[in-house]
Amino acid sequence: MTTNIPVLYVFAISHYCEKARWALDYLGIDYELHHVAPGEHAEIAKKLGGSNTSVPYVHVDGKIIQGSANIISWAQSQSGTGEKRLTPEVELELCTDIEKRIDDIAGVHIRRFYYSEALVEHPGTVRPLFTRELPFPKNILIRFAFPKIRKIMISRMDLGKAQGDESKDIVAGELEWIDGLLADGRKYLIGERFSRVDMAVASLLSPLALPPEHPVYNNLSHPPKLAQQVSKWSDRRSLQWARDMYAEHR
């Protein structure tokens, strides 16, 4: 067990930050939260000793826990065996399979779909959500630093018009598979109850599905061409059920 409170360290508008914060909040796992400016967060990553430089990232004990996926199964550990466990007793490679995909596929170009958009052509939604919870001074140093930082996220992430229409693409079909799991009218993803490969994947279409609960989207306002895209995916089964996982368990 941890000997001292862990500190997490996201950027709000991070969908793969929300799925671990979701983790600690529904395990109970008692922790720091500590919003994080772009650049920052890596310098921070690397004084604490990890291999790679991206949020979500947990530091307890001396060590540092990096990725969603890592991240929920370290509370995992720590909140043993109650009822609210995450790790179902059923299908467990599935379960990786799906949670695998959700992270490698959707999720990225999800956030693909949305940067190319926001960050290329309207930087002013999506500045607000970077200095989101920082400190004053850390704040007027990201509006400063602003321009470049979104110069450097476009060439790195690879942004532009034909990268969000293929981002675009993907997604479409990533939400028909997932459309495809809950044809059976299933309630969960993988048994009879509310899991992890369940929590991966309401968090990661959060950003599409917009539910109310959602500490961050629940007031997003999405870019023209994204926001008329999202609004005829709204009623897809898979958003739907992304929603309602939210509004069950978060």
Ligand SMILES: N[C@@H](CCC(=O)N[C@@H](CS)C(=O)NCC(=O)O)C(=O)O
The other form holds:
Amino acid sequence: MTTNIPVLYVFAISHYCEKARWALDYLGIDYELHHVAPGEHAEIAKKLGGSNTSVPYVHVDGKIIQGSANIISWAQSQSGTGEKRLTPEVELELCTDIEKRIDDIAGVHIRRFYYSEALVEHPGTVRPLFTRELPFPKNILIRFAFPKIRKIMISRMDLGKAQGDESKDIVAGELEWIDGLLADGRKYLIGERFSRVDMAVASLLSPLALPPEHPVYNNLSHPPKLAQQVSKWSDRRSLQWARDMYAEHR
Ligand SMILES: N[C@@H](CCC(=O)N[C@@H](CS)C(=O)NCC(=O)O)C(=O)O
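Starting from the form predicted alone shown above, please give the structure in the form predicted in complex with the ligand.
Following is the full complex, with the preceding chain placed first.
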């Protein structure tokens, strides 16, 4: 399939997909959004020549761009030097370091903390997020295949009670780190204007911050233990700031 309109492939539930989607929306890129089913996502990535199976990926002009950070860089390269540049004008190296750390640590452990309770103990709350926006026959297929998908996810992401607790502690440490970066009352993490680093941090914290402007988490219902923890964290500077970024820029 070759198309001139970029196609963004996503899972509705994924905060990495939300990050890529926000970038394309923010920069005013004309694109098609394709929600894919688990399993299908890997087949499509392979068919398009991807080097791995993860969403998000963009297919454009016969090329595949994989990973939310690469997608932001590509989108920025398409949109020139307008008012809404996502690359900060200063401290590029610091921007890359913060973006990489939030992608590799908080992004991964927020997901594991959530799934360790939601997918293990309350899978019925996760399934609608996997079937959301899928066309009718695929939606039915995923409903039936969900027990198998759940098993694979539990094994691949190493989910469980102890693992969830471990991830919760890691997330607490990473929130402390972001609180510290914001402690001097700055509006943006780097420089005087909104940049990709703010987008990366706010979108990857969005499963905890639950901003009303988020296209999926605006009515996400957390399982009970996670809900309790999230309500304890809710007034933290980092999560309030993430909600502010959404309110102003999403
Ligand atoms: N660092 C990557 C992470 C992407 C990622 O972990 N995607 C998950 C969904 S949240 C995925 O596609 N998992 C299934 C797979 O890798 O096949 C990014 O920023 O895009």
